[in-house]
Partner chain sequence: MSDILVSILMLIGSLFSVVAALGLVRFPDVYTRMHAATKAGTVGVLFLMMAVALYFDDGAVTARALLVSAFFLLTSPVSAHMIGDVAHKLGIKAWAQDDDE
Amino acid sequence: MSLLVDTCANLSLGLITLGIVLSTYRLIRGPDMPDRAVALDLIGILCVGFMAVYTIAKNDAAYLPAGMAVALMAFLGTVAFAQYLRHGGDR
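If we take the form predicted alone, what would you give as the structure of this chain on its own?
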């Protein structure tokens, strides 16, 4: 791989990792359940992005099916949480 692709991949991986750390802080800190749900969904999306960039950096497509599985689980979790809140939540 070229030096430019390696540099961009490493920079992207670092920024995505920073995003995951900041989202984890929001997940722990709150203040309420919808904020935590959005933070958890964002962590899932960032993990998928991390896997995609890592796949490009290593030139190995083995991580793409795992990324698709994580994306599906994050989507289903978001839908389930929205239904939970729609039906009253923990009142």
Contents of the next structure:
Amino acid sequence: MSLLVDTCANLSLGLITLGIVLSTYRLIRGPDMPDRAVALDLIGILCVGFMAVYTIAKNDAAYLPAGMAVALMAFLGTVAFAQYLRHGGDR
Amino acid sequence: MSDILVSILMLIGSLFSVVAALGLVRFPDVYTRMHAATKAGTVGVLFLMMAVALYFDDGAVTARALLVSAFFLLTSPVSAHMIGDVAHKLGIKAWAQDDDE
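Moving from the form predicted alone, what structure would you give for the form predicted in complex with its partner chain?
Time for the whole complex; same chain goes first.
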């Protein structure tokens, strides 16, 4: 593991964390429920990206399947959220 | 050489992720926010998966990275379509130029 990859991995982790914080702002603030659904979807996507960079930072490929599981959960959560709103959930 | 490529891919991917989140915060209505979040977010993850596959240089890891990439390319448009459809059904208006925010 070279110094360059180490530095860039830490920088990337910081950037992705910033992205998750920004999405959380939209999740809390979002004027309507679909805005919150989109924010939750993006948080799931960014978590998978975080896992990918963490795999490189820790030099351990065992973290990648966790990212796959998070991806699956994020998709199912978004679909469930959309169905809930479609069938008259609380706006 | 491979280290430089991995670092560049990682930085590009995380920059795309931040831009996606920035679009989610800054855009005026749910449809444009969705456009920023799903497209830029997916491209960011694809770049990060490329970095992982290149860094480990191992068949099993590359297969997993490809699987995650394919999964995102398949599911991200589906979830975006579902949310957009629901937003339209709930009667959320699209942003127009003469609106004041």
